[in-house]
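One chain is shown next in structure tokens, namely the form predicted on its own.
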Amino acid sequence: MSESVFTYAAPGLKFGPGAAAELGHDLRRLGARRVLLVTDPGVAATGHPARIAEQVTSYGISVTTYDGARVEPTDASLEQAIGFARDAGPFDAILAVGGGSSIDTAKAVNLLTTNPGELMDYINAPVGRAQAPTQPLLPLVAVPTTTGTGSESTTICVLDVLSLHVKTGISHPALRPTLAVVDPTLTMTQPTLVTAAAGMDILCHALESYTARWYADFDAKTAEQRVPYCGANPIADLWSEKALSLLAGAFRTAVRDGGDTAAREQMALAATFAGLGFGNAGVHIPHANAYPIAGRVRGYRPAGYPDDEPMVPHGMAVALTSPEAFRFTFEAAPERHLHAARLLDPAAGDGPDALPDVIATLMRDIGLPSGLAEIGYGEADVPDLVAGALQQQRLLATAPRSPTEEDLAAVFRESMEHW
């Protein structure tokens, strides 16, 4: 019997020039009277965060700062912010000030100060034991400062497991923020790679959602079986659709003239929309393969982030295999694959090479490396980063076409190099 029902959820939504300067009006809302703020040192060093906190702080209520979230976080450096919050507390509301590593810690420390246990509870099966909470979650306001993550808009956390080389995930609807509070004026800082990194983690976000499997072709689900990521769906679609456009004619700009305010702005649209599409259709190959791309690095040091250790950007992870991966899911729906090229691109041509084509131009544009080779990897790295997808089989389920080992093989090598 095949699935007749999906389901669509969002936070709170407040977007605009200036939205972060309410945050104190947001909180007492919410009822908050002591507030954790999580971000990074790399945000903190902006200003904007220590803004923020007075600006809250003017409204009566007590703002902690946690300014260790570490980009691209780990199971280490979650436990960290878990420790120094348990310590600190207790909260009332939780606000998380950053890119998707800073509201993706938040996330964390709200799910495991609230509940019992420890991370590993919590993550993804096979890695973790994919337990759900058994509390109420505090209230959680995100405020992005990148333009890429839609981590403001999910119910996902993402993080590196240190002793197992592998990147993965808690998902749970509870860990979906109240509210989100989009200020494009925050994004001004980015740095030209990061730009071009969290763009095209938007990108793919509202391309993999777009194409994903559609929520009917899944078997019927009972209530209790049903997942925050429920396959393409008409409302999602909506959203996916319009964040392409706007890419279309923001994304070169914006990497190009960081301080073009219109085409920030474009792009924090772009992304809020793709969040709140790929938050509930959910992403697939490309995502899968992104997290053994990021855990396994050896060398590679992109220009703009930290450089106390080698990483690979999440957005560019995701990046690097999406040309190949979305060539391998032309034939499952061939129609979505063409409008969504001719979105970003109304002069793409026809077939399986359409969207490819475009994603590898735009790709070479923003100044991303040109495939895995350049970050590192080569044909012996195959079979392993193989591996490292194979155990995201929650994105995979979610591919308009299942891909075999062979098939994830193919992506690979076939992604060592573009152009």
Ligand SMILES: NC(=O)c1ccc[n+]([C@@H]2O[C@H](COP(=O)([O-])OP(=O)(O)OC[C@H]3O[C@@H](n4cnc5c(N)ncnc54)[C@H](O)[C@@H]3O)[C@@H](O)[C@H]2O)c1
The other form holds:
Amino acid sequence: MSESVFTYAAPGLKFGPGAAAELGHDLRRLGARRVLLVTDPGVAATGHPARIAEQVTSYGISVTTYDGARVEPTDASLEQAIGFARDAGPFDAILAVGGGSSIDTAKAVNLLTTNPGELMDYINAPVGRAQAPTQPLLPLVAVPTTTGTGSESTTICVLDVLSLHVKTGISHPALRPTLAVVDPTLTMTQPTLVTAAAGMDILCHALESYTARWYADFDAKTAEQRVPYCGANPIADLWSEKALSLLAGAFRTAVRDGGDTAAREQMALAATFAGLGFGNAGVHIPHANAYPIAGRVRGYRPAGYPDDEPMVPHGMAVALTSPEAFRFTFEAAPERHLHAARLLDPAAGDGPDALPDVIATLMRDIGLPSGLAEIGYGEADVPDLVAGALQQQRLLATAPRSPTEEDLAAVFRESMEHW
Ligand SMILES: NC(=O)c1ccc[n+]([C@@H]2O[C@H](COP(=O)([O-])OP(=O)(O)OC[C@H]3O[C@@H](n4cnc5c(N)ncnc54)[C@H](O)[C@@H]3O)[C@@H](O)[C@H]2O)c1
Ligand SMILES: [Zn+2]
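Right, the form predicted on its own is done; let's see the coordinates for the form predicted together with the named molecule.
Below, the chain from earlier opens the complete complex, with every other chain and molecule after it.
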């Protein structure tokens, strides 16, 4: 029998310039007295977390700061943050200030300081044991400083399991922040390439959730089997379409001129909207491919990111195979692919090339690498990349057209050079 039900959930949301100056009030309203602020060294250097801590402290709330979140968290980095919180706690609320890396770190800290066991107990199967939390989590207030992940409204925490060389996640409704406070003024200091890569994450969240398998095309679930991601559906569509229109108007400007407050505000709205869309519908092939692309990185060191180790930022990893992934999925929902292409560029062409062309032109204009070859991959890596993507069955199941091993190999091969 096919599914007839879809779901929608979201945190409370406060949006706008100056919103972060009200966090003391918001945390007090949540009953907080001892708050753990989670951030990363790069965000700490902007001064935003210290200013926020001061404002919260002025409400008589004590704030302990952990500024050691790792950019693109690993099991080891999360365990370190959890250990810090266990030693310095107990806390009665958690405040995340940063990009997806800091917000995801705060989610893991929240889970493992309120619930028994270890990370592996909660990590998605088959890598982990996919247990559900048994105890209530603390209120989590998420304050994004990038315009990208939408993690402030989603149920997931993404991490790299170092010993297995695999990126995976923890996903449960209890991880969703209680309140998202999106203040575009905090995003103005993002380095150019962070704006570009995180912006491609927004774009792919919107495009993948909009083209995801329709919720009614899945098998029917029982109430107990429902997951936060139910496939494309009428409510997620609204958020995803609007996010695409916002990106069309602001993305190139925000990358070219990071001081353009209107463009930054539109990008912050786009990130939030796309998060509300994909956070309920799900993502598919570009995100599945991103995991091995980031996990098997060679020597690539992007400007504007920590340079201690090679890395491929999440948004860039997602973007690099997206033109070819959408060429592959076109036939499953041609009208959706064409509508999305025209929301991004009213002059977009027709047929299977329309959306890939719009995406590749955008990637070139914002200074992204021209393909997998530029970040160090070659033909010989394709089988390994395919094997990594095939491990992401949860994501591939959301694709509107199921890729075979050969289909994925073709997507990776054609993504070596987009221009
Ligand atoms: N939970 C989710 O729903 C979800 C969704 C997508 C991605 N993710 C994860 O989020 C992570 C990526 O997050 P991201 O793209 O937001 O970037 P990030 O948090 O990794 O930060 C990227 C870099 O930008 C710096 N930075 C962030 N904000 C800044 C600011 N305002 N000014 C100056 N520097 C700033 C950081 O210090 C860091 O060096 C990845 O681990 C990815 O897998 C999570
Ligand atoms: Zn993403």
